[in-house]
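Given next, in structure tokens, is a single chain: the form predicted on its own.
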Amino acid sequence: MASLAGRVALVTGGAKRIGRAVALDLAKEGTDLIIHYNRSSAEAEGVAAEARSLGVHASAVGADLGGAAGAAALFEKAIGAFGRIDLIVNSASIFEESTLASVTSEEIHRNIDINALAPLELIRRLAAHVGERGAAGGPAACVVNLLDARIVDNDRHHLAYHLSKRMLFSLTRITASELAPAVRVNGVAPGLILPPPGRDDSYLEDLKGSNPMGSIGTLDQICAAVRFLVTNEFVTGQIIYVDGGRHMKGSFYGT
């Protein structure tokens, strides 16, 4: 298993929620951090400060990932901060309600831009960066994309979001195949972990019977899955569902 000590990670959406938890978990393993944020600058600076208290280097970097230019600018800022990137965790996303009857093309494009195309741009730039710096005898660069356990089902209340996460699922497999062995690409698909913004824990309690385990997951369990994927050098193209088995309850897409 590869050590994370001394490696440099870019965590998008690292100021809040799952991104924050993953960033601090990596810091505990000795990983230097670039914490990306869009508008949550104070929260991102707080995460960076907490990471530094754990003995690693950490910086907060702002960028709007609503287009390829924003992702490109973020990557260059991250390189400027530490000179290298070894690991990317694509956690930044938007989660908007939309249905087949109501969704607009603008909503679909916005969700795809942030939830799928920004990660793609970062992955491609990481691959180019690895190629430019050449083989150093260490482990491959690594990417972990945060997906959603509902990508195997029909999320009728979040159509634009669902389409974007399905795209990111496909991009995870495609990039894993095409960028190996220099870059490993995997995904983690959380189930019931945190309520959506604006909702409380009763939202999760009402839904916990929807998974075979009949329970709610934790941020620590997501972090453990990410940690496994970034340290196991023989795993690429894999999706780990941290969802209490919810993905097994039928498959809308037949996969």
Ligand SMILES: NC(=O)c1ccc[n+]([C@@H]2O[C@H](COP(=O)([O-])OP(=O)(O)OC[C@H]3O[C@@H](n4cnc5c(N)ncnc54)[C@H](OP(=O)(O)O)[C@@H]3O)[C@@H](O)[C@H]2O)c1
Contents of the next structure:
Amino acid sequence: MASLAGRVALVTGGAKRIGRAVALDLAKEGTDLIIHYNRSSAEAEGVAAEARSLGVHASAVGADLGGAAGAAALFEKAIGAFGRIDLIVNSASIFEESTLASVTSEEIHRNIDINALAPLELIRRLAAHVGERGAAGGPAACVVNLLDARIVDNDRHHLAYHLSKRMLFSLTRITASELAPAVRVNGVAPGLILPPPGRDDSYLEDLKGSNPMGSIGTLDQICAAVRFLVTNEFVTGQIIYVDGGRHMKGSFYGT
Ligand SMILES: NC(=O)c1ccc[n+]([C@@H]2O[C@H](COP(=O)([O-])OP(=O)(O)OC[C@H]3O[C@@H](n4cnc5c(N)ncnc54)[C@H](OP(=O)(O)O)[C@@H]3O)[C@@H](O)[C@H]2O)c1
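Could you please show the structure of the form predicted together with this ligand, as a counterpart to the form predicted on its own just displayed?
Okay, now the whole complex, with that chain kicking things off.
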């Protein structure tokens, strides 16, 4: 398995919640960090400080990923921080309610821009960066996209989100096959881990019976899946569902 020590990771949406947990887990493995944030600058600076206390280099970088220009600017700022990037974890996301009856093209475009096209732009730039630095740059660069267990399901309450995550799922497979061997691209598809921002744990409790394990997942379980994907150099194009088996049920999400 590849060592993470001395590598440089960009974690989008790294100020809070899943992105924060993954970033700090990588820091414990010795990975230098660029913590991306949109609005949560103070929290991102806090994560960077916590990572530095673990003995790695870490900086916080802000960018609105609501368009390709934001992702491009983020990549350039991130390269400016430590001169290289070896690993990207695409965790930043929006999770908005929308239905077939009411969804607008603006909602669909916004979800796709942030949840799928920003990761695509970062992946393309990583591939170009790795190409420029050549074979001396070390092991394959690596990307982990945070997907959602409902990519194999239907979620009638979050249509635009659902479409964007399905697009990111396809992009994971497409980029994995096109960018090998220079860049490995994998996905982690969480199920019930944290309630959406603004909701409490009753959200998870109400839904936990919908997965075969009848339980709620943890941040540690997500971090372990990410760590496996970034260290196992023979794995690309893989999706790990961390969802208590929810993806096998094949019915409507949340019902
Ligand atoms: N939570 C779960 O149980 C669960 C389940 C399934 C899938 N997932 C997936 O796992 C990933 C992490 O989940 P999470 O719940 O930790 O995510 P989250 O809290 O909903 O969002 C993560 C971050 O995305 C950033 N973000 C939102 N809009 C942005 C924009 N326009 N530009 C740049 N950044 C933006 C925010 O950064 P700022 O705070 O800095 O603004 C936010 O903190 C997501 O991709 C999510 O879809 C999570």
